[in-house]
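Heads up, the chain below is alone and in the form predicted on its own; it's given as structure tokens.
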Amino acid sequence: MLRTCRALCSQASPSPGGWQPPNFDGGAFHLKGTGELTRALLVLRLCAWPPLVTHGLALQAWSQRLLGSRLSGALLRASIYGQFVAGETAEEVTGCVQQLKTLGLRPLLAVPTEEEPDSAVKTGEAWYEGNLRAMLRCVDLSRGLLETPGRTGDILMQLKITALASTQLCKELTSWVRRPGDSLELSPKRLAEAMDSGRDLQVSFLNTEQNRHLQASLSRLHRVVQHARAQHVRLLVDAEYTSLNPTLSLLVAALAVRWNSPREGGPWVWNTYQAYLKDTYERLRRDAGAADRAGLAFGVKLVRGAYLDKERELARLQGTEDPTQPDYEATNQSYSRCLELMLNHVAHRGPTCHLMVASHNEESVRQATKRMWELDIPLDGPICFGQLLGMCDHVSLALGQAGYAVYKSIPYGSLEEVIPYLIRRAQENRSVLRGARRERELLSQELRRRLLGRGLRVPH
């Protein structure tokens, strides 16, 4: 095992004389056990089967009725849950993270929350307060997983704003944000002052109940970021649907005013930009420039996007322009342009600008590593890579062994909490699951090699 790790590091580390492209041929699978690889192959094949993804919640309920909760739960833990989830208890999460660390990978914890608009329980104020407590515990858990945070060991955690503020409120605010000459009542500075002071914020176009919920939501956000800053944990805010994103960006901008000052060691709050939307490049360029002019640190998680089918269907039903790129190639071009923009921004601004290249696409990752070398951005600098736990390991492992900072997005929690979350994420990420064909092929090759009894192959 030690010889294998050394060989992978020697092969993948950038040469002093020039850039060496990372090798994503599955050689790093030697670092994982046969049982892990077998489960990964079976689960990824199952997830590529459309009926399972489409009817996942119904199939889960049917399995519980037919097999009973105990047996059904055991099957899920041995398959989908075990592949994509760190565990339920702090001890299980810690064990998963320790295993990742031995592979050169880092944790990006995520609290799985699913608002249900028709449920009084899962939209009431008590539910959001419960989510706040879960977020604060996640901050503490994230902090406890890394002993020495710093430039070479930043602690990152995902934050979903609609776990702390209702989607209905976000839609209402978005309708005003999008109006020409949007209201000064919703300026980031005014929202930041309300967060910091705790004074009631009254917005004229909201009713009494909505204003009360807005104030409570701002308080929850402030408490999470305040606690995260104290624990040296950086928060990556999830992007969601286009009907919500303008409000999410507004709230991130308000938090940035308070917490992303270089004096605070920021950025502590990052926003997520979805390259599959037509306006993303211009928004990213505008936001990066605004942060620069304001003297604020700037943090970006760059993704392709997960809500393609729903966004297109919603635009069709509403008779509005489709906000998404016309095809996959256009999305790739958008991602490449946004990536180039941010890499140059990082090279110019240094440690006050951070970027996560959150991609399962090998060409995007190669582009990032090549441009990092050309722009003289160090591997232990403010750029990192991100993939989902249980997926794209041939990329994650190769990057981690080469010395890049690589994070795996890690949901955790009970079966009851996580399985609905996983199924909905699978429905949103159908293209990613279908696109895992190359990973399945590499897994098959490695398992065949082991079953045929050939010796340990060390890449060279």
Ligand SMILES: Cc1cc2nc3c(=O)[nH]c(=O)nc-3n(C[C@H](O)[C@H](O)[C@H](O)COP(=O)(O)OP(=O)(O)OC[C@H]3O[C@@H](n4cnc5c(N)ncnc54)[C@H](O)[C@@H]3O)c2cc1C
Contents of the next structure:
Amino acid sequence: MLRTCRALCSQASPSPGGWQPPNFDGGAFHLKGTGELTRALLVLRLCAWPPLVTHGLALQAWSQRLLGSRLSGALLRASIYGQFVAGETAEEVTGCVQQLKTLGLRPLLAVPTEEEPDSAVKTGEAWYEGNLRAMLRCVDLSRGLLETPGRTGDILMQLKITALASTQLCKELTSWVRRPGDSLELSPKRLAEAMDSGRDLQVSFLNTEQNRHLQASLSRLHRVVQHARAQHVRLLVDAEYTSLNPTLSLLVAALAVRWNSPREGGPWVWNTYQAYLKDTYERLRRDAGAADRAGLAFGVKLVRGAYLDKERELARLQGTEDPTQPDYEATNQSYSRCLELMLNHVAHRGPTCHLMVASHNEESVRQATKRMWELDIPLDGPICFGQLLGMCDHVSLALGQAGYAVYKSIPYGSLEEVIPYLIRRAQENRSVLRGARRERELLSQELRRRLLGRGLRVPH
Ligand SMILES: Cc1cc2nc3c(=O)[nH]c(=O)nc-3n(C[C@H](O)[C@H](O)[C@H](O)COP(=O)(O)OP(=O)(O)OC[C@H]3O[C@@H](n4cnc5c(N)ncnc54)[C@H](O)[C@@H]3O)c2cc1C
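In place of the form predicted on its own, the structure of the form predicted together with the named molecule is requested.
The next block holds the full complex; its first chain is the one shown before.
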């Protein structure tokens, strides 16, 4: 079976001389300008300062009042926005992506949206229809960034389902999905048929308004995936809270029936699995097996998970069992097991199974590269790596230089749209930003070396 994978996955082969551990010592920083490194160091230092993250939105409003929106906007553009966001216009995004490409990195565009509409303007179908238009434009932009028309399978984009369907509806459906016994009303097949045919789907436990919103949401999802498929863009659906995830997975399963079928040659729709949840390994094993048996292609973005504090707080408030792993070490073990499962699955199934190792964790990345070599999986085949724009460049650059497929998750949009989104993401990822200590040390080291004029570092 391994041979099948080798034969089917063309492109670069693993290094013949043995496994070369990627070097994350900051050597790859030689590819970046001094200005970029200085900004990265300053911004990562700022983000490690808890009050900035906690009171980010208030500080932004305060600086606007004090400095005026022009000056405060310019400051943000030169700092946080410039570090983590590709820009506002298609030209700015294209410029940022071109720069990444020269460094051996690929774009994974993400439309920044908030999962909880927080103002009256954002409620109702209009807000979701606006998000749909933004996502269709994002598909076009992702496609437009491709330089070599032949290699269409490489284009990936993130998709947040709660930008197209309300969290309220997702919570309602989740409570039904969780009930014991199969609900035929909510089977992936039935949802897939409704999406494909555009026919009305009446779900007995939803009221008229909820049914209408479900119908509109299914139609939006169908339109995004249809367009993405036509443009050869693979959609990576984000995982969110456990109160929503069962519905998100159900919708992905419904989309997979149509778009990951053998005639489509996918996977065009991937799901995200969060290793910090206790039940993730079992779900991943079950879903991978089910896709295999159904003859469907299977795509996975494997992450640790971003909503730890909120999940625990919610479980505490509701008096239910904490769904997350007890500590960081347990999450690491879970990630490692899920990774091993998926790597074996890819080796077994070949290019009908894809995996993104979406992590900044050096140990996880090292494990993936080592096992890829042992399992004879090509470097730029069905496994890729993902990191956030502006984070852990020492990992991304080293992987890209070694020939692995590396994507940077890139939010884009205006300052007004993106800053609240960034601040909320920073609040969810406090531990990650605090943990960027090693990156800050490597950046300082490289800047000191340049300032003291200690010759060029020999690139690996
Ligand atoms: C390309 C990309 C896409 C992403 N998409 C999603 C997504 O769809 N959904 C999503 O939820 N997240 C997503 N994330 C974020 C991801 O889940 C992590 O929050 C982030 O990447 C940090 O984890 P790490 O593996 O990079 O690094 P590390 O710094 O090694 O791990 C930090 C993570 O470990 C876990 N952790 C920390 N402390 C504890 C503790 N005490 N107990 C238990 N676990 C702990 C948490 O998950 C924390 O985020 C994405 C990240 C990337 C790079």
